[in-house]
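Consider the single chain below, provided in structure tokens and representing the form predicted alone.
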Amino acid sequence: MQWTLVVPLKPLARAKSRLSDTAADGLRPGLALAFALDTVAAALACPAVKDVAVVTGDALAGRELGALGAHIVGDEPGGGLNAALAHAAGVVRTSRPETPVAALNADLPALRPLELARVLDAAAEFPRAFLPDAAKIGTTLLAASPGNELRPAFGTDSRARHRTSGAVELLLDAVDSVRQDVDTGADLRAALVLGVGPRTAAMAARLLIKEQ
């Protein structure tokens, strides 16, 4: 099964405010863009991924991610993360109604293509499935097989919300790179230990963050 991934990215100027203890205001937009670029590059290299659609209203991010090969979908609804994901999934399925679609976080800078393939292959066994994040509170991936709506419920306690919605929680080992999203300085250090992509590594060097 070849998946289309939908990756949401908020305007860079407002991204990653919880990294304020690690990165100054002037560096956080560049760090958020680096996360997204490394995430999308790894996703495009995944053998289970047909293509990637990034939903964003940020012009710079759109140009940079488009240059990698991602399709850019405008954040038209302006109704927040879940509305943006539902909109993008709808755009994808307007032309390809039988396409399996998965929402993937944009802040997975340590993402490994083969680990992502394992997650997507497991998700293909269910109408809807999700992978919880490293903290076991949120969600990093939500998948909908052909004929099933995505029905995203990202946000606070999204692991519980997705389970309540009927999505199957994927219980997989050795997919840490797909779980490790980055919201805080501690998250970034954990991602660095796993090994991040080149853009995040360059930004992290500027921040003088050392692997622990």
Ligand SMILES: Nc1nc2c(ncn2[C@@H]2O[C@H](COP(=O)(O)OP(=O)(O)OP(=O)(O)O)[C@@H](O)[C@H]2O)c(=O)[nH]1
Contents of the next structure:
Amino acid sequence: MQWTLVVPLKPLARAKSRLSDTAADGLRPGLALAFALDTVAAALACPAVKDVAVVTGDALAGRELGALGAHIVGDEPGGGLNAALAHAAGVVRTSRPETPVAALNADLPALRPLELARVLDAAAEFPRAFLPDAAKIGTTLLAASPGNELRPAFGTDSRARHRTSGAVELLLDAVDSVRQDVDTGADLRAALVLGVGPRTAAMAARLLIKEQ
Ligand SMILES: Nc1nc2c(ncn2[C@@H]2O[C@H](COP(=O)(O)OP(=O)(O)OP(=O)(O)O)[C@@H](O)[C@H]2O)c(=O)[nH]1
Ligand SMILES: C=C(OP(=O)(O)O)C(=O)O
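Having looked at the form predicted alone, could you now put up the form predicted together with this ligand?
Complete assembly follows, chain above in first position.
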């Protein structure tokens, strides 16, 4: 099964606020863009991915991610993350009603295409399925097989909310790169240990990341 991914990205100027102690205001938008570019480049290289739609209202991010090969969907209806994801999934399904759709966070700079393929192949066994993040509280991927609505419930405690919604939690090992979202300086260090993509590596080299 080949999936269409929907990847949400908020305006870069407001992105990654929890990294403010790690990256100064002048560097954070570029870091958020680097995460998104490395995430989408890895997703596009995944054999289980047909195409990627990024839902964003950010013009620069739209241009750069479009140049990588992603489709860009406008950030409507302006109702936040889950509304944006539901809108993008609806746009995809309007033209291709039977396509399997999965939401993937834009902050997975260590993403490895073959690990993503394992997760999507496992998700194909269920109507809806999700992968918890490395912190075991959130979600990095939510998948809906053909005939099923995505019904995204990302945000605080999304692991519990996706489970309550009836989505099946995927119990997989060796998919660390798909779980490792980057919200904090500690997350960034963990991603660097896994090995990040080239754009994030270049941006990280510009940061002074102190050892703890
Ligand atoms: N299109 C769109 N994407 C969003 C929106 N809100 C959040 N996102 C994206 O959803 C993912 C998770 O969002 P958050 O954790 O709220 O924001 P973040 O920028 O990752 O980090 P913080 O600012 O530290 O909370 C990121 O890829 C965001 O860019 C929104 O309103 N619209
Ligand atoms: C939106 C989510 O991600 P984050 O860890 O960026 O808050 C989530 O886990 O549902």
